[in-house]
Every structure is written in C-alpha cells, then in structure tokens.
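Have a look below at one chain only, the form predicted in complex with the partner chain, in structure tokens format.
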Amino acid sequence: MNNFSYVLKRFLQMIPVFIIVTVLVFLMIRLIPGDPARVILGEKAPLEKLAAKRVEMGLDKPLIVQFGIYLKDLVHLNFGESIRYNQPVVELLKVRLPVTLLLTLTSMFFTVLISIPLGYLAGMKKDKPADQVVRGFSLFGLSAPSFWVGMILLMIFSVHLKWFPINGWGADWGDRLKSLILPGLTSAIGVSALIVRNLRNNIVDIKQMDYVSFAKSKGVGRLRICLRHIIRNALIPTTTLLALKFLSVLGGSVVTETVFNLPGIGSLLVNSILARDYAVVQCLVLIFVVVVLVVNLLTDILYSVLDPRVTLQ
C-alpha cells in the first residue's frame, strides 16, 4: 500500500472517532443530573428562558432528534452561549484560541532549544560528567509538576527580579510575547526531559552503527559525520516524539494557563467547569479532540516524509 492511500485510510478512520466523540460530548450535558436546559443556562436562569432553551434543544423530542439539532448547530458554528461571559462561545474562541496556540508554539520552540543541544551533548559524551548532568536534569524535569515549576519561575523572575509581568496577558504584542516566555518555558521543561532522553539514546545507538565507522574510516570530516550521519538520523524518531508531545503541551495548557492567568482555552476549560458553564465545556472538549486527530494524522505524514524507508501501513 502506498503512503497516500495509507493517509487516506487514516483520515477515514478519524471520522467514526470524531462522530463518537461528538455523541459523547452531546450526551455529557444529559448525563449530568438535572434538567439539561438548566444545566446549560445555570441555576439563575429565568423560567421563560429555560422554556425557550428546552424548545431550542428539542428536549421534548426523542434523543436522536435532539442530536440532529445539536449537529446542525455545530455545522453552523453555533456552540451556544456562555453563561459566565454572556456572549456566544464562538466569540470567546476567537480571542482565546490564538493565545493557547501561541503558548503551545512558544513551548515547542523552547523545547527544541533546550532538548536538542542537551540530548546531543549527553549522547556524544555518554557516561561522562556532561551526560550525568543532563540525565539529572531530565530526571528532575520528569518529576517536577509543571504548576509548581511555573509558580517558582513566577516567584523568581516576576516577583523578585521583575523581568516579566506577574499576571495575564499584555495589552500590545510586545507585552504579550513577554508574558508567553515563562509559561512557555514551564511546559518546555517537562517535555524536554523526555525528548532529551530519547535523543540521547538515539545518538548513543547510532554512534555505534557501521555506517558511522565506515564514514570515519573513509576520512569524512568530524563535523560532517556529526551533522549528516549522526544528528540527521537520530532526529527522525525524536521529531515524531516532538510532534506527539505537541499534544501534551496543548493539553497541559489547562494547567499552565491557570498558573499564569493566561486567557487561553485551557484556563477557560477549567474556569468553565468550576462555573458550570457547560456550553463552553462542550465546545472546548470538541476542539481539543479535533486538534489531536489532526496532529496525529500530520505526525504520520511527517514520519514518512522524514524517513523514506518507512512505508506506512
């Protein structure tokens, strides 16, 4: 099977998963005890609004009809209204989604910046002091909770040194970039720990490969061996892992954004659950899932592009 038809197959496999997730998210409101219209509109909603919502959701109709209504709304990007912010969920998304995406990209940038040099260093100097230090960092990164790391960074760099803003999101782009640095670094530390380990082990393995010793005995320069033979091959599995870790960072935005008070969809999800703002919760869960499905597909494609030996099956 060639790669194109594999990708097509994977894409087709995504569709039932997406449908099932949509059903689950639809059922979510109905699984919570109480009247679904009241669950969505909140305790304080006036009776006439509730009655209107019941009609709108078709609560007197069979479940399947209600699901139809729900799907129709989804297609029209009508995700309902937030009871906490008193505005359509779509409007909230327009403001919030870019923050989370920027945060995730910043974290990935820092992750690459930290983990590739460290992983390379540790792999090339296996069992030397440099390797021990890097492995220590990676053990620490795996054991330290990101919310705690974030708070410690805030304490040092925002409260004491005053290099970065303490709270939230700046008014202009300069300030905003500044307020992304600490949160980006926070989630990068945890992810880097994993990537460093992976890259180090790849490099250790590849250094022992025949083609590396062959290149050496052929008299190929050291730099060229490192760049073309070792790093290039070691980075293939690492890149795939990086792509998958994009998703952990995205999911971790729930925690990071809460610590740093960033107005993204992660903190929005947490606050919406605490405020029982279920229309928002439903929409955000769906969005996270769509991103996961798309990134997984792209990762598969990326893997086959990077490593021509791979035929996807």
Partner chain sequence: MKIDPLQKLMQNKSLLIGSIIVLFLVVLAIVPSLFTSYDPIALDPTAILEPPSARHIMGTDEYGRDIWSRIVYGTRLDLLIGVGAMIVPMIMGTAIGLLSGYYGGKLDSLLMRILDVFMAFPYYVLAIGIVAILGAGTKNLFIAMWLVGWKEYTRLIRSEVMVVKNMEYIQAAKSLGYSDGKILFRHILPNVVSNSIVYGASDIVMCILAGASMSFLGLGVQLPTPEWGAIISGGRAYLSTAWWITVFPGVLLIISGLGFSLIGDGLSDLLRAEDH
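I've shown you the form predicted in complex with the partner chain. Could you give me the structure of the form predicted alone?
So it's only the chain below, everything else dropped.
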C-alpha cells in the first residue's frame, strides 16, 4: 500500500511540472526569431499572402488566446498539424517515434551487455592486465566523438565487410533490426565507457566492505557473494547513471540519426525548429518531459528492488 501511495504521489507531483513545462515551451518556441508564415511561403511572398497565412495559422491572435487554443487542443489530444510536412503531428509520430525508441533501447541493450561484464571484470581484477585493458577502452570511449565512431563502424562493417546496411531504414523488420545494430553500438560505446568506470570503482569499494569479508569467513560460495553482495550493491548507484544515460541517448539521438540517416524524432526536432514548426516542436518537447518524469520514477522503484533498505515513502 505504501508503494502505491508513493507512486500516486509522484504522479500528482508530475502534473504541476508538466503544466509549467507546457507554458515555457509555448512561450520559448515563439521567441525564436523568424516567421512561420514566411518559412512556408518563401522570402519573396507578398505581404497580403503573408498576412492571410498568419490569420489561417492563428498567429494574428494575442499570445494568451493562442495558448488557450493550444491547451484546449492538448486536452483533447489534438497536437495540431505540421506546417513543414503538411500532415497531423500524430501521423508523424507514428512513423518517427518508434525509430528513436528502438534505437534508444538497442543502445541501452548494448550498453548493459558491454558495461556490466567489463566493469565487473575490471573491479575484480584491480590493477591487473585485464583492468588496464578495460580502463583503456573506457578512456577511448569517453574521448571518441560519437559521429567519428559511427563513421568508423560504417567503413568497417558496412563498406568493407558489407554485414550491415550503410544507412537508411529498411522496408521490413528484419532489415530494420539490422539497420539499428551499428547506430545502437555507436551510442553505446560512449555511454558504456562511463558506466564501466563507475561500476568498476563501486566494485573495488564494495570488495573491501566488512559484510563481504564476513560472508567469506562464513564459507559462503564465491558465486553467491558476487551476485548477492558485490554486484547487487554495486549496481545501486550505477542504476541512476544508467537512467541518466538513457535520457541522454534519447535526447542526443539527432547525431546518430544524422550519421546513419534514420528517420527518427531527433532529426525531426531539428528540422522543425529550423522551420518554426510550432506544433511539432511543442509535442516533441512534451514527450521528452514525460519520458524524463517516468524514467525518474522507475529508477526510484528499481532502487527499492535492488536494496531492501530503501523504502518508497
């Protein structure tokens, strides 16, 4: 019951945050220099046509009236129509959002697959050759720009070995999954480097704890000590870092999507900002906000699963 009350309280706390962000996004997007009507009609459009287009788009009304219309549409889940793509925002999201979500999930899958074994190995083999190699990988991952890593992977695995498509989004799910491997790995390398260093340092510290020594003195098996006492406790602070990196991968998808020519929401957001496409920008920013709030809540819940001493209150 306490857990349910905590989750309910957190959801209620999200409401004012969502409202404040809605107001800020609405105002900030309109502070960007430029005229959406001129973007649509072109620089040489006559003033009469520009004025008519502003009336059609509702830009002639006061900001407070525009905001009221926006809130009314938002309550009815009407996110408007894109002025750049000439279609409802919802239809754009149906195509673009799954690409970015799949890319983010693929990246986090590779991140966990790389970082947890390497971080554990480096922590258990402190200052030994294996630790030095893993720390070298971490240094490379932290210093190499993601666009450069993506280009190198493309040259090796797509151009020379021809294992994966060079770019684009396949026609069927088999091709699409193949097209996500290199972008996901590109994003995962930089993220994994930080997670590996964090997990390695956590394991080094936990190995010296009294409860680990006590478990060894009782004759507890090595595997049980590693799983229940070392890895489980080391993952508690790493969980927060993973959650933050999930959000950074989602928010920074524009670079990866540009390198690999993926039709996701990262590239859509940049193009919409340049085109002063208010409806698309507002919708995408609100989606990012909701994702951030939900991920933070799930992280707190996961804390209580990893550490029974943590209670949701």
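Heads up, when I say rigid core I mean the largest set of C-alphas that superpose within 1.5 Å between the two forms. Numbering follows the first chain given and starts at 1. These numbers come from a predicted model, not from an experiment.
- Residue displacement note: Ala45 has its CA displaced by at least 2 Å between these two forms (rigid core superposed).
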